[in-house]
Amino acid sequence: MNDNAYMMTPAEQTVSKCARLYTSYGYHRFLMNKFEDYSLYADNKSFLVDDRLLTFTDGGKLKALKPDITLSIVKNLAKDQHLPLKVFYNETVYRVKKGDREFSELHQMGLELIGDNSLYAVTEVVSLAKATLDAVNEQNILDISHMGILSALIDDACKCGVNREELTAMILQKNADSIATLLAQSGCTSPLATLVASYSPISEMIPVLKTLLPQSRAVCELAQVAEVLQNLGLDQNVYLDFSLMHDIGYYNGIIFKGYLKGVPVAVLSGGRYDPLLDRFGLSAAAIGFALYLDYIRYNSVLPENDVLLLYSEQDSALDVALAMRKLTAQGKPVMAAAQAPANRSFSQILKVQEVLS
């Protein structure tokens, strides 16, 4: 029997698995034990997966209930301790969950890595990502893409005219067809059409990137990456996606978002953000991946009470609990009741006297 079946749901077990992951790989909890100040939000607005805020006031200083475990890791560990910083959390967040209006409680959990501005420290957080991915349901997608890719080819469209708005909008619609057309009619010659338009599998992809990209550092970057799921096991449902876009403001690197058979919405989501130390004063690399718990349907369903243990008025109370320390001694997870529970099933069903007899 697996006693974290019974002892754990399964958002539990999941945490259970992940927080074993990330330890192994050397990252260590991060407990948030205080409110941040409602500022340390409100400037950050662009990073936040939605920027409405819930505020109250302590000790006449306007406080918000967090949205983001992100930005207290930057602005209470990144500055105070010596990087590479390795953190790993398990915290609740409060904000408007897509698709609705009003606020909710959300469980989510997720890893920093900063202060580490090697080729390795991309290739292991989006190892883990996709690692995260399995341990919650093996029918997963990982889409990736690249803010350097993507903010070089549009500052080139810029400067041949192209309203950066205009396209942007349509790069976020996998518009390929009107991209194309924007940046014929000005007369910029650029690969970002075709890249938006495709969506293949990693390895596929880096021969065609290394085509229309010869001399891209980033192109190099997803090509490790690639090679690194590969060997490590982790690669399949691997795509690469450019119509993908994060806040150009706060992402400069890496970015990827992870799905989950059934759920209309990203589960996963993260990216390399050393911008937002910038703002810190920090100058340093930063990368990590939040999972969101509450959106996850979980298909498994917590086992049934193996025994049922039924009891009647002719039995005493003494000898119920007589019977009860008897099975449950022999490892077994019982209930006990006066009559069998409607839409349960039990591995056994015995009576007091059988047991104690």
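Positions refer to the first chain, counted from 1. Worth saying up front: this structure is predicted, and the values here are computed from it rather than measured. Whichever C-alpha set is largest while still superposing within 1.5 Å between the two forms counts as the rigid core. What changes on going to the form predicted together with its partner chain:
After superposition on the rigid core, displacement of the C-alpha of Ala336 between the two forms amounts to 2 Å or more. Taking the rigid core as fixed, one finds a CA shift for Gly233 of 2 Å or more between the two forms.
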Second form
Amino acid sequence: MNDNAYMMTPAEQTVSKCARLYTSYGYHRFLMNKFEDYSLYADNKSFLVDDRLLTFTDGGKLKALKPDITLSIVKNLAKDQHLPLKVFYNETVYRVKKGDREFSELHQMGLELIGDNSLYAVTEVVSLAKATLDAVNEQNILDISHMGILSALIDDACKCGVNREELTAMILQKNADSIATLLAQSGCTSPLATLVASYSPISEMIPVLKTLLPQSRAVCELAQVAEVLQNLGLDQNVYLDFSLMHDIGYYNGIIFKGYLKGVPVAVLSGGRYDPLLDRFGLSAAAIGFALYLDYIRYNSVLPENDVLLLYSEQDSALDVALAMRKLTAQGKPVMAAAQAPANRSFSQILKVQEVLS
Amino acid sequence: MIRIALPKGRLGDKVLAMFENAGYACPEIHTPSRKLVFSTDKVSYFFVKPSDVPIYVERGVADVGVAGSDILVEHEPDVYSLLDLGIGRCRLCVAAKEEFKDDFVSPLRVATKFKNTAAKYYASCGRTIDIIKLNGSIELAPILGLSDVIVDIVETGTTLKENGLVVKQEILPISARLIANKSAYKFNSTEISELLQKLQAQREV
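Take the protein just shown as the form predicted on its own and give its structure as the form predicted together with its partner chain.
To see the whole picture, the full complex is given below, headed by that same chain.
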């Protein structure tokens, strides 16, 4: 067991690994207040996972504890900084988890890249998302989708009279069978059901997409990203999944979600969100992601190589201190106690006089 | 191996037959015993309370499961709903005593198991309601005057009829759905797609 494993929880180790990774790519740590004006969230409710907020008044102004980080970064930083802006954060947010009734304090780490419209910027963030998953657990999958492809196909279907809300719900449920029925009823010919049903590695799926949607600029962008990832050898366990969709009012380009084997929900979520900047009067490209550390489940790592230094009434305080000094100098974690606590195990149990003799 | 959560009861038996015909047989399940989990090297089945199926699937201890769309609409679990199995068909309806007419003067008293779905339905109609959450024998509520109407599942309508109740509105049609855990789908996509195709073929039989 290395020192890190001994002194830090698995979540702290993940944070440390990711912080090192993001820093090496020129992202700066961004520290934040715990709260914002309530209006920031009230105006952007559908950007949030859940619209319930923990609010309080401050000198007559209504404030809320942060349920989200991206909104704060855009509001506070993007306006005043010289772009491009590359920041990462490691913060606590306060919100109601899906299916819960009560507020939770959730640990979230992520990064944002604002003000770079290039293909490189997209591939950098997507590959950092994959590297983030790799840092937690090698058995992971990154799903990619594209809002441009989905919104164009949904718009087409709506022109045929399909109900947008109903169709969107079916897409999110990966219910290709019902989508096919719904589209057929409206006489709409669309590859949407085929795309939603498919789930394939990105490199296999790109040629299929090019055949289904030969004119699409979004497909072209996806293909370029896929090519870069492939050339870098980063396309392993990267899949295309068109049942993945974010809110259309905030997201426009490539979007993605990350999964770990054995964790039932997505632990990472992100994408391109230019329309959000637009709402703040900024015309710039923006892409980022967040890792939800509370969803990750680690194997138990109770330290077992501790030494117990057992002292009795006969041992003087000085003797115990000297024995401790001798043992800790050997680099071993030592706990001095008059009796062994029942809930801990030790690799070695020593008495004071044994150590000093 | 795919882990499958099936609903206990009549629907579960039908669904199991469908899975077995699709090539996912498990002979052990038919021998009388007190076991709760039945496994072969290909599948592992367990039967749970119908309304608990989405919980097992959402939490990832079952890769897939079968649940009525009534339960999915009510609880909105974060799962894929891959296929309408075309069985267990019934309707979620508003029912009341034949002579009942809504006067729109006082809040409508609604007895139901499906609190969220009923609330959403009446909100969409702009009708103020007083919800009474019950866990069974819903038909009793209007008979005893506990509620004005009930929102409940209607299969043949016999129970309603025998108790002097009639369907006033239909809220939504219901059928059994194949659901899947999102993460399990990613890591077992080949097996789950194969299962999906075979069940699709069964449905058409």
